Amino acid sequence: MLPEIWNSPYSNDCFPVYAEDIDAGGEASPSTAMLSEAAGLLKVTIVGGSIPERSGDRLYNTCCVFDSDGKLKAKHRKIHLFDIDIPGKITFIESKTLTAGETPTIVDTEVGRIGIGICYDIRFQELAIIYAARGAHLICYPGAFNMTTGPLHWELLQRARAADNQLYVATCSPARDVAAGYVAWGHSTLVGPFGEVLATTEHEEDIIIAEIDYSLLEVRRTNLPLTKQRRGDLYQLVDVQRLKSDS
């Protein structure tokens, strides 16, 4: 797994500059080609952070899953955007240049099912929620939390959406780089079905390998029955692609 905007300055200056066409592919997209070479021979499955995708006169951040043929399995556009103002501390419009993306991801893969959401898409526990019901066994986050936002909520909010929904979550940073224009608080993680902090890295460039057990979410469902304890006769969330789709 990679961190979002791995390719490219964070900014929205850089965004059009960086901007790859995804579904072009071979020259078009010199990221994402590296990506499925890699997979292939690796012969691993691969959450490609996220990069600024060119589609028409669209940019999308986006990240893309490939499966150990190197085939491009799933593609995620950020859906919720990161539009914040925090006087004195951060202000960062990513609506003055991309366009938000319309459908949530979970994608089958040989390391099991899983839910994408970039960054700003892990503050929204809806989407996490949908992923849950769809089956998902993990959800991955690639993010860039900032160093305002970041100490606060990075681990909380991972640790929440992994507890909520008992399954795992992974989140991969860029390492921080202070003389950027954005500054990242790094600290990529993994956390497990009942919350816990399974594996984590400070701030500086690092690497995360740790074992997933996805036996532990039936044991972790069985001892917190939560999804039976729902009361959906008081309150419900409607997932309206799968809504779409049905009819």
Ligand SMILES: NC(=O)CC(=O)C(=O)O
Contents of the next structure:
Amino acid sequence: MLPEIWNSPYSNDCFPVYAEDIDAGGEASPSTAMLSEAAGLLKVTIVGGSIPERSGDRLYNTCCVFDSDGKLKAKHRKIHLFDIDIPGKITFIESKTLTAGETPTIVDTEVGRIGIGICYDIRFQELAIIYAARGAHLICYPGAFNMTTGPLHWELLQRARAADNQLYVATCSPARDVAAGYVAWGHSTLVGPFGEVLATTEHEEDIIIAEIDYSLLEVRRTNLPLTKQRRGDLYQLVDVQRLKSDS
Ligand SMILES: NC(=O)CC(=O)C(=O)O
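Got the form predicted on its own; any chance of the form predicted together with the ligand too?
Let us now look at the entire complex, which starts with that chain.
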């Protein structure tokens, strides 16, 4: 797994410059061609962080997932754009250059059923609930939280998504570069289905190698039978996409 916007500085000025046309493949998208080659050569599934994607006259913040033959299995376009204003701390308006994606993305891979979100997507618990309801074992969030929100929210949100939905959450952030226009918090992390941090980095460049045991999902769901105890008679989340595809 790679971080959010790993082929470009994280800035509205740079997104159009570094954007690649993913659907055209080959030389049009050197970053995804490289990921596909690496997945095939190493025989691993890759959740390819995200890059700015050009599609016609639009730009998206897009994560590509490759299977161990190097085939593109899924493409997730960041659904919730990072438009925030905390005066004196951080203002970022992704929607100045980017368009929001329109579909949640869940993908069956050799290493489990994976839901994908990109950074700000982690703040919207409904997306994680839908992924859990559709049988995700793991949600991967390439992200790049910052020095204001990172210390308070980055780990909190990962643990909340994992504990509420009793699944694994994996995040990958760029390392911190204090000279960059946007300073990332770092701290890539793997969280287990009890909300426990299984592995994490500091803010320097690093790699996490950790084991995921999906049999723990059942154990935790038996220990705490939240799904059975949910009061669907009092509240419900409607899976609009599923309703659309069923009709
Ligand atoms: N960069 C993001 O998309 C999100 C972020 O930094 C935050 O939610 O805080």
